[in-house]
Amino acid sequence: MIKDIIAEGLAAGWRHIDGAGLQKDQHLQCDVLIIGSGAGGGISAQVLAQAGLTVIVVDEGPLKSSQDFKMQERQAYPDLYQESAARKTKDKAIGIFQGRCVGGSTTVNWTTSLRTPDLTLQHWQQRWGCKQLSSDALRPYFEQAEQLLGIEPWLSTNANNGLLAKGCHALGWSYQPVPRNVRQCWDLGYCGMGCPTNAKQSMLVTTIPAALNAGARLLSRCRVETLDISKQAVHGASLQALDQQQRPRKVKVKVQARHVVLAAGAIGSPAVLLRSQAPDPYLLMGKRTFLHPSVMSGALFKQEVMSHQGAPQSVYSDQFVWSDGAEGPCGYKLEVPPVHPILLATKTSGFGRFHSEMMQQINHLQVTIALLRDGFHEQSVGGEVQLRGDGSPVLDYPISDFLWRGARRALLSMAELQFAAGASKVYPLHEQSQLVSSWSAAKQLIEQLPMQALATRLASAHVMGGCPMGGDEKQSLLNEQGDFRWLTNLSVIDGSIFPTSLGANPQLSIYAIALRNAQLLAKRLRV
């Protein structure tokens, strides 16, 4: 019997409103009240209602707990993910995943923990002044995060992720086992629907029940319109409730507070201060948004693969991340995704019979995907979060020829480690590719690809920036503690901080920057 961890709180007495249930408006009080209850909030949520301060969690998705989880695609995508996983750029060219319930992305992410990579610290000290945030400052806190979530190394590879290692290994590349943030797993490999056993130590299992049982609320389904901004200082929200399918209700929710911590994410944060009209004498707001764009590439293998069983992630390669420097060309980390039906549909090219083909294949099909590290050079600027004309949030991102030249250099990469795996065939994902038998035909192939928007595959599960922490007031919008520099009584504690992308996947580093920001806002609070 699996214990559900939500259920009995609430029976317990948690304090939770669910705006599909309100019936009238409402007007609540707290000390701090964080928008958003994903990496960012659900660790200040607990640090700060620990603290002895009041806390009010509010979040625009529905509260659910495993017993939710039924390891459905069609279920998962619209009940847990931002426009039911459908998400895009402004052009439609990259499509992003984002969590849209408690625990945010970490209720959905496929549980890879890495620490910031010292050669992102130091490009953030020498280039954005973030003079406090080095490896030695940062190292408790990533360790106070690894206890607090159990992350270790993974050391129980499925065949999907075994083929990248095995491809690394016959060409001589680099590569490591992936920590996560399980306990008892069942390695079953559903880890983007949600957990069904609780093994996935996601905020909607650690923190947000750390932070109720201190006796903090949660408000689900209920969307933040604007900050509430007056002389110069922050000191609540308006808030409106949603019902079971997301759709805005006449029902309002206002919330007063002493302080606010805004943690709705790279996209969702930018756009709740643009809502709002916060002051931005640089116009910084939303720009420098960073998506660790990813290409994919599809391999044939005559054995099964089994691609959807066992941990998703539990081997990468940084072979190429840093060639010739942070800010040499544009590098790329190479993983492995889990391989579901509705995913893979969604993403592999072409369309008919062969598309047909594809889907038959999928038991023998092996995926690698390269993130783009981006971000770093003067060539690589990211995208702009701005708002539609429903108040709705949209990332407009560019792709510069400077990132192009990266994703074709990582369609090689790629082709070359899945031959070295021992690929029958291999199949770049572009709108002009074909199964190609060989390394040397992949090469030939891959070298006359137009890289153009909607014609090579992209997807984004890490998005980065559009609030950016630094030294220069000029430069971002944020101190290092993560305080907002135009208006008091603000902070923002989430991935948006970011000055570039990290180059590693983000959700440690979230961890680790926002225990230290949300215990240094903890100690000012309480005096």
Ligand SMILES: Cc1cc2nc3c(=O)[nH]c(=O)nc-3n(C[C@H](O)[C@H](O)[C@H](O)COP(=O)(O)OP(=O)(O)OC[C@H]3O[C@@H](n4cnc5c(N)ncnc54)[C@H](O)[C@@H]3O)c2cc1C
Given for the second form:
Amino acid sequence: MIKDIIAEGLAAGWRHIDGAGLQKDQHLQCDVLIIGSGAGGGISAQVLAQAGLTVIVVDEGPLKSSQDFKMQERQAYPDLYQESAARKTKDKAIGIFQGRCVGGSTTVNWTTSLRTPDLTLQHWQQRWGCKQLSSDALRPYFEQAEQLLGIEPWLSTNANNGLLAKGCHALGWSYQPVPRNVRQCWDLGYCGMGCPTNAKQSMLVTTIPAALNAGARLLSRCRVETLDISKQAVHGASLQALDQQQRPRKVKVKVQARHVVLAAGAIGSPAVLLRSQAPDPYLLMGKRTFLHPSVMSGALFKQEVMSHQGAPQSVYSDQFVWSDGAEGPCGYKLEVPPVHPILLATKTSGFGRFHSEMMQQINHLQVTIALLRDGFHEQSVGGEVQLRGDGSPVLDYPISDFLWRGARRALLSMAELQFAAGASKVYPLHEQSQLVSSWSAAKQLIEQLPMQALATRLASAHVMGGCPMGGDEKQSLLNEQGDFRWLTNLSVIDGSIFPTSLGANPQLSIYAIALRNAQLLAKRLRV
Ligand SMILES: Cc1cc2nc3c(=O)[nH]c(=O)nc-3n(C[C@H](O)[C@H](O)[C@H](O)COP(=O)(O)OP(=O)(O)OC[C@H]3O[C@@H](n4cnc5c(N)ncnc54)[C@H](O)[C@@H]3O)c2cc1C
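Return the form predicted together with the named molecule of this protein as a structure block, the form predicted on its own having already been given.
What follows is the entire complex, opening with the chain shown before.
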């Protein structure tokens, strides 16, 4: 019998309000209001509540538990993801996956836990003035996060990952095992639908329970519309209660707070600031939002691959991430995704009979993805979070020729790798693509494919930036402790604070910097 951590906590008296059940308007007070309960918000909640501060955590998504996680895409996507996992950039060219539930994206992520690359931190120091964030200075926080969340290399590899390793090995390319944030993982492979066994050490089962045990209050299905700002200071926020389908209800909540931590994620945090008309003298808000836009390549093998089973990611290759230096041509990291039917059906190109034949071969399909490292080059400036007429956010992310060149090279590398691993056919994901049976045919095809929005298939589960930290006020909204430069009582602690993308999966970078900045904040607020 799997222990339901959430049901037990609620029965033991955790203070939780579900916006869908609220009968009348509320007015609440606390020392710290935390907006968002994902990687940044979860860590902040534990640190600040355990420091003895009164904390309210609010999330626009629902509070779910292991019992609700049924390993069913059709249920998980509408329940746990922003826009039912169909969020897209403004021109619809890049699919964006983000969590929308208590625990945020950590509840649905694939558990890969990598430290921020040294070259990224060096670039931030030199180019963005993040002088305090060296690898040495962050090491204790990486270690704390790794201990807290059980992060260790995962050595049992499914065939999808095994073929990535095999291809790298055959070509002499570097590859490494993935460290994961799991304890007693059953190796099911359904991490993206919420962990049914509580093995994944997401914020839902670690820091949020710890914060609630320390007396914090949780408001789920309550969306922060605006921050309450006057006299260059933040005094709290105005919230909208949501119903079970995430639609606004008539009920409103006001929270008055000594300090606000904005942790609504990249896209979510800039959106709250934009809706609040927060001061932004250098017009930086929401700009330089990054995605690691990812191109994909399918490969058919004679044997079954069963890419839906087992730890989703257990091998990666950094062969091409830094090959030309941080500021050279676009680098890319090679990984695999889990291959579940809805995910595949919505990401694979083609339609009709061709699409149906691809879907029928799902158990023989290996998929490799290449995550483009954006934001390090002057021609790679990322996207901009904008508000629609109803105040909801959308990311405008035009793709530069610099990134398209990276995308083409990445498609070539992936096809080469898949044939080296023994693929019988390879299918670069593109509207004008076809199945090819040899590396030379793949090369010919990929060199001719037009690299264009909506033709080349792109997706991302890594949203970063939009509220950048740094040393220069003309280039950054926040200092390195996450304090908003133009308003007192406001910090931002989540993935939106990065001045570039990372060149690595983001969760451990967010945990470590959140631990650092939340601990510094707790010291200041306790005085
Ligand atoms: C499918 C998937 C797989 C991934 N796999 C990995 C992986 O293997 N390794 C890795 O390192 N990273 C992975 N990631 C990314 C990683 O989980 C995120 O980068 C990280 O969780 C971001 O943390 P955050 O605090 O910035 O935002 P989030 O964790 O996304 O949390 C933000 C929270 O804010 C809430 N929110 C937003 N707006 C409001 C508002 N106005 N009012 C109230 N609440 C609001 C949201 O509902 C959400 O819960 C994955 C992500 C996804 C979606």
